[in-house]
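The chain below stands alone, shown as structure tokens; this is the form predicted alone.
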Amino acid sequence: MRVFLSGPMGSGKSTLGPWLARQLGKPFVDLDLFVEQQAGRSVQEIFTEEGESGFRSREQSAVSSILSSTPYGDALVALGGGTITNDDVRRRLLREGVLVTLMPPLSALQQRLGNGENRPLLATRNLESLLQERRDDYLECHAQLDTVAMDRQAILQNLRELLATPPLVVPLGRRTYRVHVGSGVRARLGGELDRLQGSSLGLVTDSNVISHWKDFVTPVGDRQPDYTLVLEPGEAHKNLQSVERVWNAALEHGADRQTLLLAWGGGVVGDLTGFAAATLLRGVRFVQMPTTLLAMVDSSVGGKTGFDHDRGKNLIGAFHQPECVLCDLDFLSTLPDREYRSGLAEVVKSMWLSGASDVAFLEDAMAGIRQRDPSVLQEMVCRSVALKSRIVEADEREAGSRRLLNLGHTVGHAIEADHGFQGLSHGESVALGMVAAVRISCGLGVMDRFVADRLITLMNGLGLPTDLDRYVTSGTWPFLTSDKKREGSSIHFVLPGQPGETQVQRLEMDVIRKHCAT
């Protein structure tokens, strides 16, 4: 796997890079030297003759050459200080390797750079303002390392850990966060809490989690929670009263704006804690440590938080991104079969949105999924999170493409609310909602019957309910009027087609009801 070292000029990329490459057994590439070799001129000469835009164009071409060249398939590449300012380049580097930002303190950079000799940008720019300008770009990485606070061996150890289990990155500028997936990743919690340096730590969980994992009530590492709040489990308790309990516990323990909340549980705990964090003192930070499959592949990533109302599901909420997400697959070992299958509904949704290769993966891995094979679980969760990360990156607040993630949720939420959030789990309701979406899509000519049968067969094979008519009642349809996606008498409805070809159309509510009944 490639490693890309990013960071401002003077951060140590060119000096530290060759040593790290030798330790890791990787070829070393200095991007500036690569550009000079391609251009037959020095970086300074390129800046003088072509300006910064000319240099950036050459730099982007050099990155493409390296990424498409087999000899550099496992290289450690020291990037230029401004390489990652190009959005397309930065996002490609995140996808095709491990991107690490070296970021010493400003005072150390100023001391190293002196008068800026042979640094073309410093002839016309101030270093501090340049760093501020690039701050968000530097934060979109797999890890940020301080080359003053850490010695070479510590940096090397961090790189080895990253290469062993690279986190998935949700790239949102200064709100960027990482999603760690794998068995035992809860051991990283102590390091994450040290990094975040909260003034106090509140742990929010539920009685189901505590009953199975009582030996892990406190986080790994030196930091212990200042208090632990245990909520009642289940969707029936996803309400304002539970949010008030989170607020009250935090305030009783002297919460300030540097307080951290840790959501340790399924989607209900995560949504409630996230909303409480979004609104407590006008916003405090929180960490997600999901314990259910559904929460790992869906609700813990993306920043949607909230709670239910008598008129429908998740009608009160806020967008509030977590600081990090730790998806420890070990937690799934105690998950009841029905809850595990429930999470598979969101997996099917994500894979159908993603495309043909991901759907084929599910079909081929059916036996391993049912048996909870660790390697299959890892791949399944990572693929689902990667899809959600791409969509959230493009549309964080659901103004466009993020609406696709509501596949199965419009009718699914209505069914769930009609049943009083009891008897049917959220995932089971989403599965039934996807059946409704299939019927509507076929009725409108968007999806053909062969493709529809493929999706239904996939859900049946994973043990998800597909007998829609058994669960839809006359009381289901009034809940559509409370759907968050409603505009007047119509709803932004997600219509599946071929894998990867899902679309959103505004449909009148009577059209939805008519085709669901066919």
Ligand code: ADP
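C-alpha atoms forming the largest set that superposes within 1.5 Å between two forms make up the rigid core. Model, not experiment: these values are computed from the prediction. Positions refer to the first chain, counted from 1. Compared with the form predicted together with the named molecule:
- After superposing the rigid core, the Cα of Val29 is displaced by less than 2 Å between these two forms.
- Once the cores line up, the CA of Met459 ends up less than 2 angstroms apart between these two forms.
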Contents of the next structure:
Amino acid sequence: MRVFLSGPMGSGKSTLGPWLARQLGKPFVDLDLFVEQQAGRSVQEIFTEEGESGFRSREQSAVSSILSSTPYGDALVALGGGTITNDDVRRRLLREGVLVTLMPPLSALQQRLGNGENRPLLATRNLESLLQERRDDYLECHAQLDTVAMDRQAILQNLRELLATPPLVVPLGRRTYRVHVGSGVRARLGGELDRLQGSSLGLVTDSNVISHWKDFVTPVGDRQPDYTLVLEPGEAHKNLQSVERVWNAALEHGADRQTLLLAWGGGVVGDLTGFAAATLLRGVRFVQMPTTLLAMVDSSVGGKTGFDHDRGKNLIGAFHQPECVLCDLDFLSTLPDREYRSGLAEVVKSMWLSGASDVAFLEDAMAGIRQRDPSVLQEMVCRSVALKSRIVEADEREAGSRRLLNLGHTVGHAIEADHGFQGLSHGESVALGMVAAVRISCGLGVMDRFVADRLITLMNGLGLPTDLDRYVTSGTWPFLTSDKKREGSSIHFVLPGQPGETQVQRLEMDVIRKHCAT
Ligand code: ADP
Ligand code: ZN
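Okay, that one was the form predicted alone. Can I see the form predicted together with the named molecule too?
Full complex below, order starting with the chain above.
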């Protein structure tokens, strides 16, 4: 796997780079030298003749050459200080390797750079303001390492751990966070808590989770929670009373702005705790440690938090991103089958949104998925989180493309509500909602029959219900009009086509209803 070493000028990229590459057995590439070789001129000359923008475009094409060249497939690349200021380049680097930012304190940088000789940017810019300007870009990385606080060996050790199981990064500027997926990743909680330096830690969970995982104390490491709040399990308790319990527990334990909450449970615990964190003292930080498949692949990533109201699910809420997400696949071993399948519906949804290779993965891995084979789970959760992250990065607050994630949810919610949120799980309702969406897509000519059959077969194979007519009643449709995504008499409806070719169209209620009928 490629490693990209980023960081401001003077952070140690070119001194540490070759040494780290040797230790890791990787070829070393210095991006500035690469640009100089391609241009036949020095960086200084390029800056003088073509300005910073000329240099950046040369740098961008150098990155493209490196990413597309096989000999550099496993290289360690020392970037330039400003390479990551280009949004496209930065996000490509994040996806195609491990991007590490070396970030010593400002004072150390100032001392090292002295009068800025051979640093063309410092001829016109002040280091402090340059760093301030790039701060958010530098935060979008797999890890930030302080090269003054850490010695070479510690940095090497950190890199080795990152390369063994790299986290997925949700790149949102200063709200950037990482999602760790794997068996045993709960052991990383201690390190994450040290990094976050909270003043106090409140653990929120539910009675099922705690009964299965009583010995959880070990994974928290040296850092014991200051208190543990055990909520009643299930959607019926996803209400304001539960949120109040989270607020009260935190305040009774002297919460301040540096308090951390840890949501350890399924989507219900995650959404409630996230909302309580978003509103407590106008916002404290929280960590997600999901224990259901649904929460791992869907609700723990993306920052939607909230609770249910008598008039509908999730009607009250806020966007509040977690500080990190730890998806420990071991937790799935005690998850009841029905809950597991409920999560699979969201997996199918995500993979269909993502594209052909993700759908093919599901089709090929069917048996392993049913048996909860650890390596299949790992890949399935990673692929789902990666899709979610791509969508959230493009549209954090659901002004556009994030609507795609509602695939199957419009009719799904109506069916779920019609059944009084009992009898059908959320995932089962979403699966039925996807069948409805498939019918509407076919009716409108967006999807053809063969593709439709492929999606239905996939859901059947994973044990999800697809017999829509059995569950839709005349009572289903009034719930459609109370959908929170409604605008007037029409609704933004997500229409699946081929894998990766889903679209959103405004549809009138009666069009939806007409095409849903067989
Ligand atoms: P979701 O994640 O699907 O939104 P919930 O948070 O309501 O749903 O969790 C579904 C049910 O599974 C709840 O009863 C919860 O207590 C239980 N649960 C959550 N995680 C586990 C687990 N790892 N093992 C066993 N039961 C679990
Ligand atoms: Zn859902």
